[in-house]
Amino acid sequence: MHGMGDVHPTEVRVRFLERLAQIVPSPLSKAFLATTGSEAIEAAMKTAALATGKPSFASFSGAYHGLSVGALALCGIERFREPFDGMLPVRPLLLGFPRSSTPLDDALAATRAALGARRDLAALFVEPIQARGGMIVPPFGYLRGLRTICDELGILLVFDEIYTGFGRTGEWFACLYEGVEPDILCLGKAAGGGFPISAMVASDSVMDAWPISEGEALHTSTYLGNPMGCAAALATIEEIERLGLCARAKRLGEDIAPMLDSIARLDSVVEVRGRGMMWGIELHDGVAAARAVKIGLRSGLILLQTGVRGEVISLTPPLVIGEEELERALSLLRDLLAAS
């Protein structure tokens, strides 16, 4: 259930690789594979940092990376920083994160001024949804508009799917809803459908600023490429395409919208945003957020608080979730709500 990946690959690994460079965004092919997110994240800060040559990186308010020292860097959520604040390498430049709501003419146009105004920038680090920072979509045409503008400024655009990959918003990828294909793909979570392993996958041209080793690597890990982690993502990936769990997601997601409407219409809901089998609810506060995910539980509910003051309920349920139960969960959700 151990090898050497890095030294001595094994045929799983391989052939989780060869899969992995089948369902990603063109023109992906190169991978880093590792056992966690923040892993993938600061590979892919080293990578873009060989590619370019450059120093410093963007990313977002609200924005979450990862906990890692590295990954830490990234982090637009204060909480998170505050504490290590002072022993972290580098401080971001951290842009202001639309949501849909906002005109995409106008927020693409502070991003660009933001990342204009530097020159040493070598990637900006983006979640196509904002995930621990609540569930924040932008508006449609943001993501595409990231890609001109990176590569107007010969910025690396790295698009964080740890979160959003693997079906969760009703495509393999979500920045697949706008066609884009970033520079450096980031992945995890669902990846190994509960076995811990994560990747980054990054084009050739951008792959190939890493050195050839000539016996002890630069960058490399004792997890690395697993093998058990490896067949486990084979399998899901499998299970994923046989069970036809993107187009569940995107359908269900499309199903629910009266219910979730309906919860976006009681007093102590604030708004509900999201895709697929990814939304948040958000309330007035922290407080309350953290109350109805107490009480869920005593329900039957599993919820997750998040938010950058707490103040949302996330909803990612499995993507095999039977509909009834889905339906029973929301019901159970909105009478919670309405009694708060």
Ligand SMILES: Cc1ncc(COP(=O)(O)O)c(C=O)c1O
Contents of the next structure:
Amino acid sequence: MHGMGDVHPTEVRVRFLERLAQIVPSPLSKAFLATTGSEAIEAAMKTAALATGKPSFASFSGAYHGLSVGALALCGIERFREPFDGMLPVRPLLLGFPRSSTPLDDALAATRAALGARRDLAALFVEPIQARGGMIVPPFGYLRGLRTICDELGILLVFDEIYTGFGRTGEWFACLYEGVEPDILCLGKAAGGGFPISAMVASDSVMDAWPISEGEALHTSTYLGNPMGCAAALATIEEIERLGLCARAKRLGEDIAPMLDSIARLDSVVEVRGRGMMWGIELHDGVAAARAVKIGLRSGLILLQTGVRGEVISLTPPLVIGEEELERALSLLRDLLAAS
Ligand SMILES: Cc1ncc(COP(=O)(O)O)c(C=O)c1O
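Could the form predicted together with the ligand be shown next, to go alongside the form predicted on its own?
Once more the chain from above appears, this time first in line as the rest of the complex follows.
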């Protein structure tokens, strides 16, 4: 069950890393493994700081990158950071996260102006679809624009795909929709099919900022690359491929569009947005969303409340969900939202 990952790698760890390199965008070739998403983010922060020699970061309002102290410092949801603000190591430059309805040029101009005013930024952290912030999809082209801006300004671009990765949005990673390659990619959550494992993957040039370990590693952790976690992640990749789950998530996302449209037309609903098997239903406030989650559970629906004000219900069904089951779940949800 255990092998000291950084000192004596097990064979399964090597096999997982080789397989992982095949599914991430091609320039990403070297990884740090970890256990939780937050740790992958912390590793990305340290890597970016080492690679650039700069101490600060940019992220987005509404962003969620985990709650360990480093990751919390990037958080754009005030209720998580406010009680700990005094002890957080850095205050990020918080940018506005554009919605799909925001004109792309306006969104990019605002981002360029804010980033361009700073010289101390090591990296920009972004979720390709903001998850805990309320399932917010940016305008198409925004991620590509971020790539251009970051290249111009010498800022590393970090995609946090801990939520969106491993097929959730209909591709292995959501950044593949725009064909954009980050300097660093963070993944976790579904990577182990329910077993805790996460990773931060970067290009050679970024990762080579770390010195070769001679004895004690500069960054490590007891369970880094845990053999059981690596075996689970390897099996997860094989199963996602064998069952064609990325394509299935995309197709199911398209199939349920009419049903989601009918939900979007209800008086109790402000907006429905998402992609693949990742959707958010925005209600008028957090009280309505909390009530819907509670009533949903009584009807057999496991929903989660999300959004900066808790005003969104998130739908993230398993990628193997049966089609009838998915339809039934959505019709139960529509009924309960229509009655509220
Ligand atoms: C986008 C994103 N990043 C990071 C995290 C943190 O992951 P973990 O809870 O495994 O530390 C989460 C968890 O919800 C997340 O959604």
